[in-house]
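Let's start with one chain on its own, the form predicted on its own, as structure tokens.
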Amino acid sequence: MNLASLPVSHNLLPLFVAIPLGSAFLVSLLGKRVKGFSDTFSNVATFSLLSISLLSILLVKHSGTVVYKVGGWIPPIGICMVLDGLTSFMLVTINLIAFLVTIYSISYMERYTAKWKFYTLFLLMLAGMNGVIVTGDMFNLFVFLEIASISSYALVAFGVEREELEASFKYMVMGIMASLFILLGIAFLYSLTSTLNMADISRTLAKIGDNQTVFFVAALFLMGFGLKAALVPFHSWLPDAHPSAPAPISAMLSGVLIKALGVYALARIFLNVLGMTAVSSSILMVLGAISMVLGGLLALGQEDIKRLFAYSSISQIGYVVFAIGMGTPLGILAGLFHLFNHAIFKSLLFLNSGSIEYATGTRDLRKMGGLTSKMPVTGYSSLVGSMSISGIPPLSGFWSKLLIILAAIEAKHFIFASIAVLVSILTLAYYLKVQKLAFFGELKDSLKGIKEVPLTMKLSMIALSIICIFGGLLLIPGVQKNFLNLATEVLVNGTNYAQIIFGSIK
């Protein structure tokens, strides 16, 4: 059966917004009210989120682009909703994450008051994170951004705590600077080109040719969006931010909220609207390996569990941005999977790390040991998702970070691949240590107390390991060509973007 066929497939794109918009403006209704309510229908919401995000896959491989029409009107001169390969791709990313999330924070959020509160920031986040990936209308794209930023800003700072708080407005600042460098740019492409459309931006570049304005939007597009993604540097507001959340928070700010408004708008913007020239690919190539080295070295030094997580996903970020900048097949390949890996075993650590403060009421490396002993699946999903991340076979993390190092061989970038792989090799250093002084070793006198965390929470990251274990998987030939290569051929089509999109109006 075609999909394509259907009614309601067309008006599949709207749910990813209607749905959390929706489920938060009933749990902010109901959720003090109803006992259980603000849990039991997250949850549904996000579990809903994920099963159309996985039917999204295969409308894709069945009906191509899908463009949905809002209000009925025609792009460019209504907004419309664009469903391709990167956009399915993402929405599967962002949405198994969010759903594993919410589960996980039913025990976890016990612990602080109005725990309605926490799901519809929560939901309003997701909501702003989805809009800006189906999104084809650049204002859009900002005004989403700015729903999901503002609700992180709130949910960073949702202990009210002196460091929570603190941490919360530096991030809001620099948030505040990224969206005026985003703003900005739209404004001046809109001045040159008249639209707000992406494929109709792109069409009327490729008219115009080389234009000075274009390289200044480019530039102001970079800090921007480079400051989402806590791209070395831009990077300052995400060591303290990511930390201070409550852990559910980390998981999707590392997992995928510096992806979905950082990453993926670089990539979708760089590569379909204003097309990749070989001197942004550098700039992004050089400011990716910056950015793993850097990291990775920041991160040793930690002794703040959270802390050392958050510079490593500034390290891991770093691979994904170089990988996508080099432009070839292989590396944007490489570099869609590695940001879906980091999505899953980044979580999985982050939500690792909110178990260990559960039961121990530390982050201090220095004060644990010997926790597996205590909170055997902690402890070992923790192992799982550091050597994963550590690029150890045969786990997820080594097959995406061996396809970036033969993507710079084959694009003959042998100092950048070298780069690559002493920051692995660094990065396993660091989560060694983690292990170490966290889970081996006696247990200390203090902690022969603590016990396992709730099952919800276990579940999770339960879940999330054995994506990190079977992640390789997505390379076997069938399952690769319905989910990575959909996504990377949208990203090497370049500014034939704008030819796929109108092509596919109905």
Second form
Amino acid sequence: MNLASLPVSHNLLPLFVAIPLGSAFLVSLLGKRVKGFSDTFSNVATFSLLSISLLSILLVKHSGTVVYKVGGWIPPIGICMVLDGLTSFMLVTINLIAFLVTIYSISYMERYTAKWKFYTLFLLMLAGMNGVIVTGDMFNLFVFLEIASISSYALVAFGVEREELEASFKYMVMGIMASLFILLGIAFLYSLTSTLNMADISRTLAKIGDNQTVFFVAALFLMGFGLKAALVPFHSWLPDAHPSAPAPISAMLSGVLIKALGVYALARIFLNVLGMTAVSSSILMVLGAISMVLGGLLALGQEDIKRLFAYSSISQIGYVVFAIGMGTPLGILAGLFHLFNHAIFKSLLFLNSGSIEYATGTRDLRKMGGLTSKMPVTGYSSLVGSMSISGIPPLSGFWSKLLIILAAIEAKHFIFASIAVLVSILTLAYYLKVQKLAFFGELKDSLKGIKEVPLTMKLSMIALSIICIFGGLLLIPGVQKNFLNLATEVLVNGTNYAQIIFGSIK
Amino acid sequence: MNKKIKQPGMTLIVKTITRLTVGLILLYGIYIVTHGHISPGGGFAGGVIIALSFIHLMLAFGKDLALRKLSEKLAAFFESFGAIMFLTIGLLGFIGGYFFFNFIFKGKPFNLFSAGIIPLCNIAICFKVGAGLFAVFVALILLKVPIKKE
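Switching forms now, from the form predicted on its own to the form predicted in complex with its partner chain, please provide the structure.
And the full complex, kicking off with our chain again.
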């Protein structure tokens, strides 16, 4: 069946925002009244999102870049939505994790009251993230970014305990600072180019040539999106916010939110809109390398399992930003591949930590021990996740880290390459610590009575660990051509983005 | 003194003035919403004014009377309803081929019944914003802080 010939096919794009938004409000309307509605309906919504995001890969393959005119208005007058390789890559990543996380939440969120509120906020956050990815308009990007951020502030505070509220407040202050920087950057860009369409901004900037304002805007965006991505000088909110949220939300925040709002937006704007310069490239690389090292070092000393994972996220995001910052085709490919892999294994690890908390009621590594004997699924899936993130072959993390190091060597950044290798060893060290303290060794007396977690939680952990094991298959030429390479191409094309967008408006 | 405790809200002067003005404020809000497409204002501004008329009641007469007129459950319902109505209008645009396509007969410019889906969108936004703002105010008033024993 030729998908691109179907008349509905390009109408898929607004559904990425409409489905989660509509289901969020339906759940808030009916979730309290109809029993079981919120569970079923949210899972159906995220499953349909996953299916249409997989369809979008086929669509990109058949018809190339698709520009969707919202309301029938031609860009740059109206708002447009763009579907290209990078968009469909990010959509698959986000909606895959979202689907598995909602399955996990069915049992996990029973611990909290008002499950429907959780699903409402969750779906709103998903709508925001999908919106950031599909939009082709700068201000629209900001609006969706705020939707996702504001619902994530509320989700971090979902347990309404003292610590959670404090973390949420800190996160909110930092997040609002980031949003203000981004808004200010957009305002400057608008005053310079008189347009908000990303492709049109790119085209106008090429006409204007060198301009001091662009540097200032780039600095503002680096601060704003850097805060959202938790790069090292801007990272201090993450180790508080991510562990405080309920485990499925930690998985979403660390797994995809910092990537959708931070790394994706950073890459899209720096490579496609503003255009990558030698200065911005080296700034991204240095920030990435600092994040790698500091995140890793700080993770080493943590005793709280979720806090350790949160610091590890900073370190791994460092890898991704460093690789994309190199700007070479291999570097971008490696960065995007690591982004995908990190989304998978970090969500897996956070779900594992949630299972541990579910069964034992503690997050303190010193109070655990020998959990594998009682909780085999959690134990072995976390082993897979830990080994994958530390880069043990043949798991997926190995291939992406190898590619990053190869790309650094290819671009003659030998010092950075050696840093990447060293941090990889550091990663192995702190994940071995987790494994040793939590899953191996003797079972503590206080933990004799624990049980394995319910079926739905096991299912999503198993699914994620299977993807971890076979993630390396994405590099098989036939598969790579249709998924990773299409995404890489978009970023490699750089500011030709404008021509591609205006060329594909029908 | 006893009389004061029995009757919640502010003094007689405030109550009398409120009784006179609150209907006008509500009407003005509705005017702003329905004329959103031909004059300054619209769903957001009108929604805020409508919410203010209820908040005005609450300030003058106490929370019980205002919540009898518009309970927090009803506010929560209207909030979600407004959002769904807005989204439905957007999705109905698929009839014309695009998301948020203005598919209704557009009429003569500057007439009250013109501009296709825009007045409908304004009404949906008015529900969402009005009920949302009122719900935020109610949430702040009804907020109960559970006291924890350490």
